[in-house]
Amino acid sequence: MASALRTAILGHLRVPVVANGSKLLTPLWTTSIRSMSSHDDHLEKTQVIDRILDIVKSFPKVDPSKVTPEVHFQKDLGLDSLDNVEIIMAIEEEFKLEIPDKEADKIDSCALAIEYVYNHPMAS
């Protein structure tokens, strides 16, 4: 049965090739492969740190002098859960990504925000 399925699939599959006289050369698709990986232009960790710290420092209720990469939003900066949501939304906008609510609830410090964004494949 596997042989019949293979034959049926290969019967419909067309691979373009370049002909040079009577010799067949490399298939066209092997020379025109383009990488679609988002890791090609992945952000450096220092970029992520700087941008997240700038977001937190620019938040109206935050004293910029207290913001460090290890700062906790509620314990160290005195923010409440609504402020936390607003910071997460600003991070989503800055890095052009969407953080699911389940993950966003876990991000309560700059360190966790930095790790999440740095490890996210679609962050830009």
Given for the second form:
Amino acid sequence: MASALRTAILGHLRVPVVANGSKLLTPLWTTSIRSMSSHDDHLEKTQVIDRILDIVKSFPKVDPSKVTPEVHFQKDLGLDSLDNVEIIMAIEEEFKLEIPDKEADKIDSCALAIEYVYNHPMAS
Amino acid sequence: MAFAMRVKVPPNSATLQEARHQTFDFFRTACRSIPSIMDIYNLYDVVTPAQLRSTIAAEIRKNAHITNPKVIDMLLFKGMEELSNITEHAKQRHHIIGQYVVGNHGLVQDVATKDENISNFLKNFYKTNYF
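The form predicted in complex with its partner chain is what I want next, because the block you gave corresponds to the form predicted alone; please supply it.
And the full complex, kicking off with our chain again.
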């Protein structure tokens, strides 16, 4: 009986509704910065590139002037496969990662290394 | 206990490719244990991890010309034994410094700031008689 009364009353009430078509007052940039979130501390691509190039340049067998983000370790820099593994280990240490063997075998050049680190969720 | 953790079981590598793969695995294991080695023997002022990595690579490269997979297996076994000895603190600091830090240069290169102001002449003088 109360529910019937309720329906009757609701049928006759008029509640003012204001459609909020006005522009939101919060500026747009605040939606892209989530201050409490821990998901946004992903590395910037430029940072990744810089750090990886530093690692490669400070490798004693490498000529720093030849290092570019596209350089191939064995073909362009004249390193051998053991040096390749060493550079990958240096990258692991720098970004606090652990790269599984199968992936490490494929990383042959700066470009691949940058891409791998950038896409890795745990890179820091 | 550390030895048990790190025993790689290289079933006798049938081919050179397999032996190569085992070598790289060994190198990776050694590099990953570098931080703990530096911690155990307190090598922070004496050497950087990058230099240790280069030293390990140089040691591996000394035997790079070998083509018999069984010989490579034996060398890897000896390498693993050495690495286990080092990581379970069976060696001492002067062993590590003498064998892996000094070995190639003839004198301990200090990474700490103490020696940065001496002249090149003095550095060469300390290193060798002939320069």
